[in-house]
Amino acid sequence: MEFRKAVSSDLERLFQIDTIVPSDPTRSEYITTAVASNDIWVCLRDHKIVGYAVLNHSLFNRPTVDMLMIAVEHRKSGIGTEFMKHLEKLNDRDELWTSTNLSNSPMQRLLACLDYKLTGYVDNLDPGDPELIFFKKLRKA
């Protein structure tokens, strides 16, 4: 696996990977803005983009994995775990935050395996599907 910052020529592939893009036109705008802001990392396997992650300071100015998206055909292959470990290393502080919906049990399992702790939730972002907020204290050298 290889990780690098996304560039504008990656946009079409990022739109293809993201399962929300077909049903939410604002998602492609979000991805485009994140690429322009230099906030998206991509994961490549065999020189092909198989996932992306947005790393920024969107949650109370704290280092936050705002989005982790792995191509459907590459899920459950360890890419998400390795991607999160990579983002932890890039982080500019000794903490990392992220969130996921209550309905996203695969992401919750991934976070539990990496020792992220549930620290709260937010109702009313997605009706009937609270956003769970997770935190990990990193051990920096």
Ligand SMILES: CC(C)(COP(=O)(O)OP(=O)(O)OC[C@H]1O[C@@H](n2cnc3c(N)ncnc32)[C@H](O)[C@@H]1OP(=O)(O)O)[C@@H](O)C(=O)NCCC(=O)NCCS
The other form holds:
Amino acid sequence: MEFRKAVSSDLERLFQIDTIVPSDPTRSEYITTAVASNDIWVCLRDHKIVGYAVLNHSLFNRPTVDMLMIAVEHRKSGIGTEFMKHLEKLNDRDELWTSTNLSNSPMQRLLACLDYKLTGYVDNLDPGDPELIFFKKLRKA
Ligand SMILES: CC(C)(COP(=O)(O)OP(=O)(O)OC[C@H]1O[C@@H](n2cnc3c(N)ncnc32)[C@H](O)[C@@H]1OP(=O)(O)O)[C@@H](O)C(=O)NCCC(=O)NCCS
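Give me the form predicted in complex with the named molecule now, not the form predicted alone.
Okay, now the whole complex, with that chain kicking things off.
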């Protein structure tokens, strides 16, 4: 597994693996803007992009994993977990934040396995599905 920053020639593949793109036109704009801002990391297996992550400061100006997306056919093989571990090594503070919907059990299990702590929630973003905020204190080498 390899990780590198995304470049504009990756956009087509990123749109392909993101399951929200077909139903939400703002999603491709979000991805395009994040690539232009140099905020997207991609994970490659056998030289093919199998997932992407947006690392920025969108939550409280703290290091934040704003999105983690693994291609459907590559889920449940440890890529999401390895991707989070990679992002933990990169950030500029000894902490990492992220969030996910209450309905998203796969992401919550992944975060629990990596010792992320539930830190609060925000109502009224997605109707009936609060956004849970997670935090991890990192030990820097
Ligand atoms: C949530 C998400 C990122 C998880 O990614 P993933 O690569 O499937 O995560 P992992 O493979 O590391 O772990 C998921 C499961 O696979 C299991 N797993 C890990 N390695 C495995 C392996 N080699 N063989 C079998 N199972 C394995 C894990 O134990 C875990 O099991 P669990 O769900 O029963 O707890 C992915 O489902 C996804 O992209 N979802 C859509 C986008 C999204 O919701 N993102 C989060 C909000 S930003």
